[in-house]
Amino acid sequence: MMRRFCSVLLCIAMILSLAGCRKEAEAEPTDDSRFVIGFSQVGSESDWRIANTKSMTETFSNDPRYKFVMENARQKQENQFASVRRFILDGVDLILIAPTIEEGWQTVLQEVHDAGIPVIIMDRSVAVWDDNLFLTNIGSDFLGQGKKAADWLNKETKGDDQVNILHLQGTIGATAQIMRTKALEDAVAEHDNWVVTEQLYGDFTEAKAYEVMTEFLRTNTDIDVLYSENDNMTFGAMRAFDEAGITYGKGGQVKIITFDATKEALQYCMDGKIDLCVECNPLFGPQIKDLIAQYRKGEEIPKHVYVDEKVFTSADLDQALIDAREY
């Protein structure tokens, strides 16, 4: 009888102990307590994009207050639409979109708006008739970047005879392509001696740029300036120049203007192979986090936020600066 009584006491003690453990576990934060962000990233087409993705994931994934869900659209807008609709069904708290191109977003953003989910557009922009469909648009001043490049080229070619510019374009319809193209075309219209001899489609990738440049250089080598809308396309063009025996950079036949200012491009710039790097800063994860915090507090946030960016020539660079670069 005494043994049975002790066994009963032991069982009661174990039950109480387990109940205590359950109570303690319930006090810990769960996934349901976190602010859930669905992120539709356009792809991984360039070093810039990879750095941008890293900035976003490190900013939110390391913070226990957030649950960060990212889907890679692989440069296809239809994949982004599918991702956004999944986020709606999952009932996320906020949706981030880095759009492939500007057009075509009205319907899906209206669906998000109807579901009561706030949206932040990042990097590129969207062309919608109602800008109440998103909270804010954060990214680069792409038109300003192109104007900086044109101002530099104006100083470099003042007094020159005809300047033949080869224009290497990124994804057609993307904000970066639209605005960097506009800046160049506006500048050409203001300079009687500037001529865009060709616009080649490089899709922001090194492989595509190498392909189209190799084909172009088989019959066309009269180039004074390469205006390339991102670093990866520039690297492909440089490889094509090397194979065609065309010199570039300081003292070369072709002046190179490139956009992004990744670590590799800045190294080429300091070494005299690229003349001008126009920065496109991908590290705006922390800024987006701040904007979300402001929104959650009920504070008003700007409709458009630009990130800080610079331009670089070899005179602006040293090895320590390049080695410390995060992208």
Ligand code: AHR
The other form holds:
Amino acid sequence: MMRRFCSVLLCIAMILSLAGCRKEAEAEPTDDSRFVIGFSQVGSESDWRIANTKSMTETFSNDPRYKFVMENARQKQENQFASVRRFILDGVDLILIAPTIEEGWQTVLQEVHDAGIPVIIMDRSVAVWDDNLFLTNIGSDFLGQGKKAADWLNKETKGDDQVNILHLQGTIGATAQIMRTKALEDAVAEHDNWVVTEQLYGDFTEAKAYEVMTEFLRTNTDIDVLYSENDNMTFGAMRAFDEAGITYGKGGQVKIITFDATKEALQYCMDGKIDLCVECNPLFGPQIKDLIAQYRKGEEIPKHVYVDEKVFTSADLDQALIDAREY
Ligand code: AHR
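Right, the form predicted on its own is done; let's see the coordinates for the form predicted together with ligand AHR.
Full complex below, order starting with the chain above.
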């Protein structure tokens, strides 16, 4: 009798737990209803990049209407190609690409196009002959940033004899490098007294910049200006200057121009260690979301969207502004 009673109880418990499972399964949102975005990110080479990744993930991962799949390419274009091809196989609804470098995208973008998947290029650009291969390209006006830096330097060095410029370059072939370099080279061509004494390759990272700067400063110290294509390379260069006993910033030997205007760089700028911070705004996740929404409604979206950016010297800064800075 007792055994029969126990088996009845066991059956009831099993039925109840099965019913519970069914309920839970029904409550889960199905993947099918979500808009799936595959995102190939450059890497995590800089504070700018980390802020950009945060802006993207916060924008899309917190919205239940989207499934956001990000793959980190670790600064290698071949990793990006592999990710994009995986996204095609997975049948995502849209592919977002922050390209490492501009060249080499024609074939893989054609494959995405043939698969009928829309593409948005963000941050940097791609050099393809058919711009129907992507919906839009959103990011910075890198040439404009370089021109702002050159304009500032022009005013700062009026009347100087020779201006020796040390140029730290980011990833060769990336739009941020190509355009910031072009702006400097164009300006040098217009100034008889400006000389680029050396171009050093820092790959947008602090470690690489520190390494090449340390080596360079062993034999060359005649530098008036450092034109550094991002903040992290600038931090590496500052460390190398410190170790070589070279002064910089207000009242120092070297004027420093840096790109990105991260919180840390702005603090150095206010403290007189960096002379000019040219802003490169990484927080465009929400703008991309708006563009996607427009596209899904069938509205026309612009082929190129530039984000808002400015420049800062110490005169433009106060602690409240820096403390409130999001990146
Ligand atoms: O493409 C944007 C650039 O890439 C930023 O200036 C730099 O910090 C990043 O690595």
